[in-house]
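Next up: a single chain in structure tokens, the form predicted on its own.
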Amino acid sequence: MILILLILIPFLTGIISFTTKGDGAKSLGLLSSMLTLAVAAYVSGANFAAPITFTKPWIPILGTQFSLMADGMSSMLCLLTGIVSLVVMIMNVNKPVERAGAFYGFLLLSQAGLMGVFLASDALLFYVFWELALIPVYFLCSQWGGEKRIPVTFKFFIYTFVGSLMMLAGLIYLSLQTPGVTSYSWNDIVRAGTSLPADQQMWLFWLIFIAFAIKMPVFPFHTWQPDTYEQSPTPVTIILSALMVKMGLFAVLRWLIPVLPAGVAYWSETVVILSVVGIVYASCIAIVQTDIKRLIAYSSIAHMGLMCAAAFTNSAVGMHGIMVQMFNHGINITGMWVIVSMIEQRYGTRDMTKLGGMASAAPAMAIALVIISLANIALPLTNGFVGEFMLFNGIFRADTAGHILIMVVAGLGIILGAVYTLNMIQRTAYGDAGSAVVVKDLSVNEYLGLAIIISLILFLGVYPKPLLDLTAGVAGMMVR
């Protein structure tokens, strides 16, 4: 029953929020996020002997059940969702929002969908929550986004909708292969997929993988991402970048690699090459950006490319590193978007050629920018280092042809990442002030939100054992 609360709390409060106005909607969103985080922390911190499960009949005629399961990976991602959602609510406390009831209602419904995606152990239920997470984001982007929000949101919708339909077709095909009766349960889907001939697994792989590749996103399915991040309001950009990209990677680990092992083995080298190309491509594009928001968007593509590459290298340490880095990347990228939002609000621009002097005008904000930025490029003793080291270790140990060359090329992402990140810090925090605007330092709620982010960065950088222990049991089970 505890798992139901992770979905019901944000879902019900999201529905109620549509009838609430102004500060009432903010307070409801904040309270809901605090309660959800408390439940997620309990699920992640409790020493259960086995994964927690919850199953009830749902649509028997379709062979589907309302089935939830929380293992180390699922509970870790639910915890990340709870933390990020709370930070979003805290950072928005002192910011006016038009039609606040609908805005926070959509945010909470999206959170409910994300929790469902990470917990679902029935394929049809997984698809329902996948759409529940995405649809509110579409409305948030189209109604509260920037000047170009309509064409950008339309592109985002087309990409995700086509991918979702392909995934649904693949899942239905798998459900029909279950012996004796149609079933969407994870165990039956795995049995059906692994029993298929290799040639069927090869084409079915792409039918399902493309939906996940779009969501991560993996090169060349990434073109929706920079524009969508740029045009979305900051809370939505955070949800997209910190949480929704993890939906795609999580789905690869849960619903693709165990289900179609022959297809994964055949196409793994192709996916790894695409991922590594994406790392270098996105990093090079990030270097020439002057818009700080687009720079971070491309840096996120590079980070996700490294995680995707490790996912297809069939390495236990790499798989473990992915789970650790999913959490850490979510924390770090949330911090980056929070800082960008504060810069834009204070300076009235995201153009780095017009910024500068933050270290003298707003020293606390500058310190936060430096710490979070260095964590984002995996500086030792920050949380990003441990996971990234494990990812490269996994790629180095992989049985993929040319794995050492792949690791070297992927390693260029570290160098290029340092280049554009240090350049961004220099142009934003130091040098001469590029604007006559009087810049205020952090407000109370901003101190609190950044304190949560920075505390996790430093704690998990020095002592990552809790996160490693939480995900250790799942990693070894994913190696073919």
The other form holds:
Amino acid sequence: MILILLILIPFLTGIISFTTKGDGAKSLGLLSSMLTLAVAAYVSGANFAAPITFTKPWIPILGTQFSLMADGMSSMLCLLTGIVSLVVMIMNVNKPVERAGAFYGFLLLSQAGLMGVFLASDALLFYVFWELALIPVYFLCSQWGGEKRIPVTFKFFIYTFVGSLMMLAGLIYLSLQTPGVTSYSWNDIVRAGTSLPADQQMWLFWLIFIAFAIKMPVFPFHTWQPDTYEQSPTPVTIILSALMVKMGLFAVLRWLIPVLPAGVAYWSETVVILSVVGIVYASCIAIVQTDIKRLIAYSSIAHMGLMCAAAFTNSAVGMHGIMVQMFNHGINITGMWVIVSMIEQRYGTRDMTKLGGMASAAPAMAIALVIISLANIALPLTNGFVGEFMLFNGIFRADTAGHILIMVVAGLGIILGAVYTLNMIQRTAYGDAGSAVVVKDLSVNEYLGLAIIISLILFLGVYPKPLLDLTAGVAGMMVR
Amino acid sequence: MANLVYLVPLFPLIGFLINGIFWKRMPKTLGGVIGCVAILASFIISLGIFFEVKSASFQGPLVVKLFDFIQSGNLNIHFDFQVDALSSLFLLIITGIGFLIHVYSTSYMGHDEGMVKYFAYLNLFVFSMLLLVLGANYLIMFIGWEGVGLCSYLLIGFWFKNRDYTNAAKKAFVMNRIGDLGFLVGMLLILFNYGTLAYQDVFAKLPAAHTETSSMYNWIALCLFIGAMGKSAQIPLYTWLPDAMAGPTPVSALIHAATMVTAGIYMIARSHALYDLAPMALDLVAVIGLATALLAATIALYQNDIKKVLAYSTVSQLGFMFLALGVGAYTTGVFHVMTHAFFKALLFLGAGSVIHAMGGEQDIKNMGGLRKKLPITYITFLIGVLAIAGFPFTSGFVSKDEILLAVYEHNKVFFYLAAFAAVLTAIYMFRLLMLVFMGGFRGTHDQEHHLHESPAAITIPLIILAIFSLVGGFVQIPHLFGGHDYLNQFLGKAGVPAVIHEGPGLEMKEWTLFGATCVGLLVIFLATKKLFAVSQFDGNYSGFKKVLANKWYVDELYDTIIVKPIGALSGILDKFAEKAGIDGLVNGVGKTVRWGGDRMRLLQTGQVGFYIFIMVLGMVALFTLGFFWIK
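For comparison with the form predicted on its own, provide the form predicted together with the partner chain.
All chains and molecules follow, beginning with the one already shown.
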């Protein structure tokens, strides 16, 4: 019963938000995300000896039920969604938004969709939430976005939607193979998928995987991402990069790897190589970016590439690493965007060639930038390191040929990552302040938001045990 | 006492947190005091630990468990510290010299507006360095390893308004990361083969020396050594260290001479059980060390920046240490770490005192004759020079003598090359001494007017370090001169093997080395005095000297073959592969669909006849298809 609250709270407050005027939406959003976070924290505190479930009949004629299921992985992602949403709300408290009611309404609806995606244990329900999360984001980008928002969001929407439809086709096909009556429940889908002959699993794999690959995104399905991140308003960029890309990875772990083991085994090498190429490719491109948002977008592609590679290496420690890193990457990239939006707000530009001197003009902001950037390049004792170490470990242990070479190539990412990240710090924080713009250092709500992020970075970097324990059980089950 | 080992890194951590959090409101003096006291407290505990480890009752390595770090399935990595002879010796070096440099900094950085921040960074550095040597497994070592790299980065770029400085900081971090990738791969190899990263467990699983050969040992040792190349500035990853001189001078003394750069030596000494099984990797260590010692020494001959001379000298001395490790003389390598920490910290701090007196001037072309105005700095610097040059019975003599002897036993060619590098060392150090302190003053009138000896906070650390540079070698005086291998015995407790010099002819070799050293140094001294104790010094070089003055153009080479190509490749990927290629393809698909839609639209003509025609056509097609399908 508690699970439904995770979806209902943001959904209902989202609907209500459309009717509010003025600043009411802000308070509503803040309240809603606090409530949701509290519930998510409560759920994550559970002992996941057996998953928490919730099932109600929904559309029996289609064979689908409204069934939710929370295990370590999904509750971890719900917790992440809760934290990130709260930080977004906190950071936005003092920022003016046009048509606030609608803006916050869409944000909350998207949050409801995300929660649903992470909790659904019925394939059709999963698909519904998958779209519910996407559609509000489309409106947010296209109405509150930057100059080039219309073509960019159009492309983003079409691209991801095409993927979603292929996935839907794949899921329907699977549901038709279920033993007995048509069913979309996770158990039945898994049963149907695993009993399919290998050659069927092989083509079905791509039908379903493409949607996830676009969402993550995996090289070469990534080109929607930098443009969309660049054009979206920051809260939306955060939702997209911290949470929605995790939908792709989560979906791989829940709806692909257990469902089509033979297909996954067959294509693993291909996906791993694509991902690893993507790491080096995206890192190289990040080096030559001058717009901070684009730089972070490409860095995120590299990071997701590492996680995706580990997902297909069939190693328990790698899987566990993904769980940890999904959370940590979500926290860190939220921090990065928060800082970027503060830079943009204060300096009026994101062009690094025009920035500099933040360390003298706004030292607290510069310190936050440095800490979050270091977490982003996985310096030990920040949260990023734990996950990355486990991911490399997983790739290293992969049962495919050349696994050591693949790990080393993926490892080039940590060198290139240092290059572009330190470039960014140098160009924004260091140097002489010079410009006549008077830069305000952090305001109270910004302090609070960044404090949440930075405490999590350091705490989970030094003592990752809670996060590891939460997700240990699920990781163990992922391996063939 | 050894159970309280966690206090050793804890104090600097607290110091860092206090100064780091309250840096804005903290008065400068208080910030300095907090920084110094934190290290002093660590030093006192380290002393206690050292004597406990030294006592006969101390049984083997002590592992102090703190908490679970990463636990996943079979992977189980704890946050543990290991106390044994090796780590307790490093504790003393780090906190002892660290404390002196902290005290020195209170004066040296006294006028800097970022002083509190400086002490926060310095404490963070000591904390990381302590983690590095205290960790009971490779992962904790790696945490410290990258941590010191971060602090090095922050302190090289301490004066962040200067673009050149921040470039140097970036270069240091990135080059270290290249090494770190090697370290990471080495760790994963260990984990893959032995299922653990804890030293004791790993080494317990290794076969007894030389009973088994496997290329795996070489691979692991090689990967770890790549990490050491980065951190300890060996060929090919050494070019960051001279640039790192952009940082404040005490930082150069602490991080880039006495402690951090010796991490690679610590790592190999710690992993000696592995390296013993990896003869190829060990040979490579020796060759790289020797080559680095020579290359850096030749460059140091023609540098005109006082700190650059010392920086290349550091690179060269680190090469000597690796050479010692490479010939299997692990304790000798560690011994040279210790003596080098004394005299190189002394030399850097002395250089700092000179730079301070000269109002920030670092170019030795504009110095000269400073011995009269800075007597304490002069005497202590002289002692440092004698020690590094290997003047008999100074600490540097004892340790370098031991290295040369070990190398002689191993390979004669290596020995002559190493001896040549030692000669070069004496030459460039005497040249530096003459140019700075002898002859006549070559700077501006203004500078001459301001020349003054530094305050006590600077001179006292100099004096203490000078004393240690003189007598620090006594722990290991050769038997020939009535000494005992105290250090060898001590490190033997941690299982670090020493090369035992015995047998006939040893006495002869010792005497030859001793005699050659005395004569050689005298000749070099007189020659450099004639050449460099002058009141006019040009300092512009041509021909081959220019090649050396320009560091063999290695930076330019790296720029041409690595940095620029990567930049160009990235640009090409961004412009062509990304925008025109992949994104172009995606957009192309979209455009094709649109174009197709536009064409299909024309089919909607509105004429019923056309529709019926199409319908009939479709039915025929279906029937035909169905007919053949069924068949």
